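First, one chain by itself: the form predicted on its own, in structure tokens.
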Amino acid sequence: MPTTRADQHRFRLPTLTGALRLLPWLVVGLLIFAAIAAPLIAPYDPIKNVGSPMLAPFSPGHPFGTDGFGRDQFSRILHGLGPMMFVSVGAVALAVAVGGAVGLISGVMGGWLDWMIMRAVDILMSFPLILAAILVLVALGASTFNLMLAVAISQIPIFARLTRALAAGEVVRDYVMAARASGFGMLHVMVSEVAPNILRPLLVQATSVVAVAALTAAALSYLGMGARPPEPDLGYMVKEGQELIFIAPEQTILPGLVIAIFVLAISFCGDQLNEREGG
């Protein structure tokens, strides 16, 4: 039987949809590669004047032009990707480890210990994320590593509460009851029984939180609490370019666009993982 035009469109639709769903993963992969390979593919030193005029326009030698100090903007953006990803991914990894451990203990042990831990988490969650991070940075000082710690501390209560909810749902299941009836201690129940069964939804949620962490890190860097100038930092580059917004708007638009692309791509990746987990 010959294939009609309607059938052909119906056959092509899944292929197009699949390509669109793959696009965020390709974008994230490309940005990760660019961040890792920045020292190799960046044409200039990101912190030195390259001998070109200040605020030079786009050209083959300077695809994104130069900044107000005559530094190659393309090289600075490439090197700025690394700190953004280190802060966002590192902060979420640390928050999952610490918050996950706290929430696991709370959900499995229950009782007065659960009540005390959750009240402490509630107190931490009453602070706005950005304010909690600022307080940590004021105490520790501004640097990329301290920025990662600050963002991680602001995210720990979120993962503690999520893990507690997941663990509390698992601890009443038959396989946990059987393990406890067999004489296994609470440490074995937490590590060998409950933790493996809540790890997957926890990691899926962590993927979505990376986008929030990246925005928080960019906002703090914009306030001057990230990498020390002249080290390239995308959030602070937006701040530097703001003073030149009417003369050279690309100084703000380009680093801001890179942040937006990363946040959107990782958000779409998290949505797809959530859909797969839920469906």
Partner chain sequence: MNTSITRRQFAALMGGTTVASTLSLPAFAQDGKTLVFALPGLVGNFEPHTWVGFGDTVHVMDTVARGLTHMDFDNPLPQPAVAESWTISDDGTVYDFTIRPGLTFHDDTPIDAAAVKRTFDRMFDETDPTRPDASFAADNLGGANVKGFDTPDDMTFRIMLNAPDAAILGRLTRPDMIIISPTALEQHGKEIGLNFVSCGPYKISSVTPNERAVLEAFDNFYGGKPAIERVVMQVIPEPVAQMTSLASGDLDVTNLIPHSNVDRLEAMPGIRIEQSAAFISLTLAMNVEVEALSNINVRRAVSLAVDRQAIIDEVFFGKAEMPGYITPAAEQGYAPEHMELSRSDTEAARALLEEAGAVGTELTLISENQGFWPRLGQVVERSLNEAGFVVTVEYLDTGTFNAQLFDKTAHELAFVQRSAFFPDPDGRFSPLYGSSTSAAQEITAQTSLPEQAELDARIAAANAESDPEARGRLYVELNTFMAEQMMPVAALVNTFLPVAVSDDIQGVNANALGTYRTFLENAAPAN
The other form holds:
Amino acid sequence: MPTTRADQHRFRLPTLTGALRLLPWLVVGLLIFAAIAAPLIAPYDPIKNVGSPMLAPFSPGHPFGTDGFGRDQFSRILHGLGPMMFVSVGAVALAVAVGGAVGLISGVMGGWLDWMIMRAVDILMSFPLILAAILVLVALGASTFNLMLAVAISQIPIFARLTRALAAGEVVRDYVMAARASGFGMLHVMVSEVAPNILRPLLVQATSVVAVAALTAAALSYLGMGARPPEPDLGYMVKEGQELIFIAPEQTILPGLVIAIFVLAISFCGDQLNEREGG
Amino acid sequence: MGGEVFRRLIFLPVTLFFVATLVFLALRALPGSSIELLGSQFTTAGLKEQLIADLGLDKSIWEQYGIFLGELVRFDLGRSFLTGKDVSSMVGETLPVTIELAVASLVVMTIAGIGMGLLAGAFPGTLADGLLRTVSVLLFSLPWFWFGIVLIIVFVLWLGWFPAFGRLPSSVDYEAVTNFVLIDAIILGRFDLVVPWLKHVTLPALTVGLTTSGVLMRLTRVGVIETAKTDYIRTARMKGVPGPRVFFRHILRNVALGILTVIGVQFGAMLGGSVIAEVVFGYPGIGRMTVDAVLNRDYAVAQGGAIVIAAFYVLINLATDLSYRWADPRLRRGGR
Amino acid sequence: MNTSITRRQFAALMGGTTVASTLSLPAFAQDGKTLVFALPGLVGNFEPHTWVGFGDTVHVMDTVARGLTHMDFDNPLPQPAVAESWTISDDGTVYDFTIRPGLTFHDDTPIDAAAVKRTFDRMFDETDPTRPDASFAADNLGGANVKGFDTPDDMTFRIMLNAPDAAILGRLTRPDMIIISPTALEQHGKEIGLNFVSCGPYKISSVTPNERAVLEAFDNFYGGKPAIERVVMQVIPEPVAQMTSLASGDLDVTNLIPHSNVDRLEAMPGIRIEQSAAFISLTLAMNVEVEALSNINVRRAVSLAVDRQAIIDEVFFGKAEMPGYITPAAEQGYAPEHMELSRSDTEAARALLEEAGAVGTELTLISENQGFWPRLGQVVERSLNEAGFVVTVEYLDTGTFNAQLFDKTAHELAFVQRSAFFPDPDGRFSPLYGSSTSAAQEITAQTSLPEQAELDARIAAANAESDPEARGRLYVELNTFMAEQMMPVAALVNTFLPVAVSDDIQGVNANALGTYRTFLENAAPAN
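Can you give me the structure for the form predicted together with its partner chain, which would complement the form predicted on its own we have just seen?
Okay, now the whole complex, with that chain kicking things off.
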């Protein structure tokens, strides 16, 4: 009968898929560890020519070979992880903070203010995002921090709209009505009543957006608008390596692969959080 | 419904006004102007001042803004500082390229997304489902520019199946009419353009289409699973309607609405966002034109590009909403 | 077709797989009748009197248009073109050009002195209704030094100068000094760039902006009809696409490939790299009004600190050469002893810095963020820091870079590239270091140096000397004077654009292509 099949299911799935479900978290953990420990575990200085020939092939001394300046590619990729995470996580955090605040005000206050804010968000959304980011980077100059800012700015309208939708859903609930009826001010309603209740779904969404932010940042670096050389930056390494595809294709393939692995792991983590939130 | 459409159409010029103002001010806030690029060495005294006056950059910023808006309401996007060309004609050259690429990418996205979604949704919980879901996330995770380069290495360098760049091979002589190759092929009766064009568009369309197919895949998959649970499908099955027919007649029709929305949203996003694919594959689209213009401080071109992209974005979203309403009988009857 | 497959197999082998497809595209360019050339961009506006971009203003222009004289880059002196000969007045201020008889423009309009004068009048007359906005071509002919033009008879065109200018014949070989059909100019006015008609070896057949220009051989070209009937100038801006299309046989001639790939492409069957002279000089400009750089010994230390061998190896992969000072070895005005002026010696640099009490001097270097510039920036930063400077490099987009470059309050060190549109020694000096130029006023700010007056006098004297040998000697001295007394720039290296040519084509002017100029009239099928 069906019960036995369901029991079998329950018995088998947790072990197999459970392990698989753990994998993305492990990968993210490993990458974070590698990023933090990069100065300790990287065999060489990522910026200095290590006295090896340019474009040396893979070897035990240089697991990923050397780049066009004779720098150790493995060390450069390790040191490039930190900036990638700083930019993508930092940008989303900033976008959640600013977009969240704007969306919260819009959703809770309602009325003409809500209408104005949402129309402003509509206008910003119709502005090509990558162009907005490029304008910011050209104005501020290329650096890792400015790259983070540029990506954040391009994500703010998305979070404003999302937060507004979540907040508007909460405002009509009984507990908010009760709070307002008991004479609490709007600020109190926003910060103490609505915000805590929408924080969870917002953060779950934010996890998924980290993946998008990492890709956007990498694309801007590829266009030469991110980190300033010789600082290691994975997107810029793809750009630097691409003219060498005849000679040393790994120069462009490896850094891109690392970006893809990070984004993949983050996306799976975000999915799992989403599923738990939804179900 | 008519009222809503009207309201949004009215709002279009307002949106464009703000986008135009934003980009106008942002460009002027950037360091430098195209003057330095135009004449890198000035050996005659006063030449720089003459160039500045020629381009109207000696006027105050508000005067320039007034002129810009005045031209804009007459649908005049001005003239490129650097190339002396009419911005409208430059948009006419580059916009079709981007739309062409976006449409080709949408075709890839739709086939890949719906295909994977239907397959995964038909066998939920199986190994195939898990695999397909992983693939869809994987495709999403690939950086566009990198995926494009990898496709070039594999399909151009190693296999030699496709050309690496551009829209048509250099052997083809072709005087553009609309600059949409397929439409021109029909107008001019030049059907020899079709196959070379397809070969050229394949890799960029795969790059953009596959990396964006994930959303559609999930949507289709969930839609299939949800619809399969509903009463009328069960009823249909009990009545003995054969599987595939139920699948296509009922399930697909119900998923179609969501798919339509995703396609619309992606289309809008691709117009501005395909810059990267345009750079990697040497596609002369409007995104690339606009970014280059920003970097060269070619104000009129950058403004024109941003305004046109924004206008298309708004119009496509409107069209998506309209088709959504049209396709969804419940909405058409005013809700249920 | 055969070469194409071998090349692709070769590429496949290099890629680490032996899969070479039989499905490869047919190679179109191998029939000997079509030559495919790579462009960095194409706007589709061939207005000669404004700068539109390298694609329009140089590559296409050089192929479809011609002026009174022509620089073939093999002879050091300009050769006859539309003018078959010329005479120069004794005081060097009046040039009479005899127009070659029987020539026509691509639209069959005959070329005579009046037609030539029409083009030059347009350049100089600000009230000419056909003149484009923001035109500065007149400046490239000599600006205020040009007194006027005349036509003593139907086939003689006269240029009158205020002061002698030995470079004028060279200036006339510039791509913006070409002759426009007066008929077309009459018809199209300001829109001439979109409907361009001149008298070069090829005429325009069709133009698709951003994609390609198709050109056809012109029967009535003064040098005879070119051997290759059709030239396709195809826009291929990205290096990856350039190299793959070279390998697949879809591209015949290009000067856009990165230096890093020269050896690899040379090893490919069916492709050769033509050796060209190093006409492109790269310099590190020093803003002498910046406190730290106001001391000439600090500027000398900068020059000594630059590791030029590292630049040659790591930035240009061996495809560059050590510089003299301003004049490259390929041009008149160079002498081997100039090599000593741009010596690299870290120890000597450090000693000079210590003597000046300037160890640890902080300097900012501005660089463009594309092409080979970021690589150059990294090597220069490294080598200056080794000598005791503390250098940070700002990598800027084109617009910001140019804005800061031409503003002496906005930069300290900056990269400047100079190529030779025509290899005349004056072109290396007066447009960059004469005190009336914005380069001298804003990039190096050297106009504030007391030696500038003497430099101006020496530049004027050298350019007024009509005897080529004596003139060459004056430029040799000029290099030494500027390096020893002023040192407003440090010479980095001299290089060239690597020119890759399909084995199916011969006779491509590689020296010209190595410095952007594009003369394809002598190209011919190889067999």
